[in-house]
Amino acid sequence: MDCVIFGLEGDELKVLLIQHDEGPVEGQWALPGDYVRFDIDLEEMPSIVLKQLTGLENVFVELFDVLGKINRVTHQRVITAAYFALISTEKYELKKGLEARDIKWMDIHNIPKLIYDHNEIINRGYEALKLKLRREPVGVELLPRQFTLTQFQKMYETILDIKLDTRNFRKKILKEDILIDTNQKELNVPYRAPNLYTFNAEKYDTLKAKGYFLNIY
């Protein structure tokens, strides 16, 4: 089991990597992962591994692929279930686990050579994230609890690696009614304070049941 943990820092999409502290890949960088244990359900493994290696708890995770090429690991036959997780880097404090020499956020566009096929897993996870963002506003997991429309748009631009027309984007987003205006303003900013919004989970569930797909262009 391997997990691609995405985090948003400003206008950069980051991936959390660990440096192995022991074993045949000692000193090399990789995705957080582990062998699936016989006494634990597969669905429970991501949460256990993330807590042990990074200290992260209660994060959104989802299965996006299964990789099973014969030679993906040189010394034995290994099939991996690949998950991705989304977190706001401001909400969590990383804690290095016993099996990790180091843990670090790295820009999605500047990932070093990782062990085995972990670079391919990241690429597949990134494509899955971009597709899911168009179908579900899962990116709110990457934002603070309250956020501005600018932050919401920047999230889409950063993940999809595009530039959006601000007026058109906001018109479409507000029309979907998936955001709630809190009637509060952003504090301590040197410009006209924008409104703060939260995510409308009830409205989103309704849209998802109907087959949600956001046309942001």
The other form holds:
Number of protein chains: 2
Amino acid sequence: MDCVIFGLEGDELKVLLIQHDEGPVEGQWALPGDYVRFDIDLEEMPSIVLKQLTGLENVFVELFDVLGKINRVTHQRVITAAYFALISTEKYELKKGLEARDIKWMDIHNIPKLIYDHNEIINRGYEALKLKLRREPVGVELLPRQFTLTQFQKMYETILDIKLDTRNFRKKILKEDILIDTNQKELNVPYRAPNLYTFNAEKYDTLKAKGYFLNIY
Amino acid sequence: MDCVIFGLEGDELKVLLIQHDEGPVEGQWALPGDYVRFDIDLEEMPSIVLKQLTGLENVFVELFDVLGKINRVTHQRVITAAYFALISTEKYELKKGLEARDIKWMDIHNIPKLIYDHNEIINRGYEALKLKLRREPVGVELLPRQFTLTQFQKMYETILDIKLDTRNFRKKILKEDILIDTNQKELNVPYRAPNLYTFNAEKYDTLKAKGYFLNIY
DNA sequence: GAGCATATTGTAAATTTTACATAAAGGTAT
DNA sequence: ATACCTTTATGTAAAATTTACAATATGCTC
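Moving on from the form predicted alone, please list the structure of the form predicted in complex with the DNA.
Next comes the full complex, and the chain you just saw is listed first.
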């Protein structure tokens, strides 16, 4: 089970990678992941890895691929389920773990050579994220609980690598009514303080259940 | 590896199921599938199963889920990759195979109790198909090579369980220019003979590469 | 050639999307 | 306190798309 953990830092989309400290891949960088224990549901594995690595629970996680070429790993036949996770830069604390020498956020556009087919997994995970984000506002999972419309727009622009018209974007988002105006302003900014919003998850879930999509092109 | 094989028969979406003839699940109905052999890429398994079962090659196949609860299969821990396949009712010939007592197309809305979590797998496969079909015209894979606009529309209506306005639907499809008019008419019909079209796969692939989607609501 | 069943087509209104620029707010520097 | 700087916030008109809606055309059967 491998996990492509996405995070936003400034204007960059990052992926969390770990450097192995032992075994045949010592010193090499890789995706966080683990073998599926026989006493644990596969579906629970991502949460376990996430919790260990970041201390976070209830993280947005989704399966996007399964890779099972006979020689994708050198020493034996390994099939892996690939999940992507979206975490908010707000409040995680990285925990290196015993087998990791180092752990690092790396820019999605500047990933070093990883073990096995992990570069390919990241590419596919990124494509899966982009595909999903164009239909559903899952990117809020990458933002703090309260965020500005500018942050929200930048999130789309960063991930999808597009430019959006601010006026039209705001019109569209506010009309959909899936954001809640907190009536609070961001503090300590050296210019006009922007308004803060939270994501209206209940409203969005209701709409989604009715077949609604928030398409961004 | 399990495979939800979809086919259209008349106005019904069907799933291909097999009845086991031996082992602990003798007599019970199940999804076609197989254990992943150690000398074969997981990704090739669906094609192998499809070929054995229907004689068809180059079938549309896509991964939609992985199920790995520790007790999903009674006798041992089995993780399965679930694929769905779309086959044209035109030209397959079912081959029972040695381990199958019977093989049958069953209406998606009337599936009997299957082994393990196979009913759940079918439900998820159906949801994945609907989700995909609302964005991409993958349903052509279920039609004969040449098909009428009425067939094309009915395909959407059957799978998505919706009614579409014929005039608007045709306008939209023809404008998109992803169908090729063969200038042939269907033969042996006791009424006005409808025009036949083929799917313009090259054109569609080009559009898709540019980020185009054919949304149907 | 009358009748029947399905195929085929257009138009106007409503909605959505697009393109585009200026004013407002709040802090900083003098 | 005022001018300045940076970012936030907002409206309108044109174009494109979507929606609602029904009559005619075609080809076979009797």
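Positions refer to the first chain, counted from 1. So that the term is clear: the rigid core is the largest set of C-alpha atoms that superpose within 1.5 Å between two forms. Keep in mind the model is a prediction, meaning the values are calculated, not measured.
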> Comparing between these two forms on the rigid core, is the C-alpha shift at Gln52 2 Å or larger?
Replying inline: yes
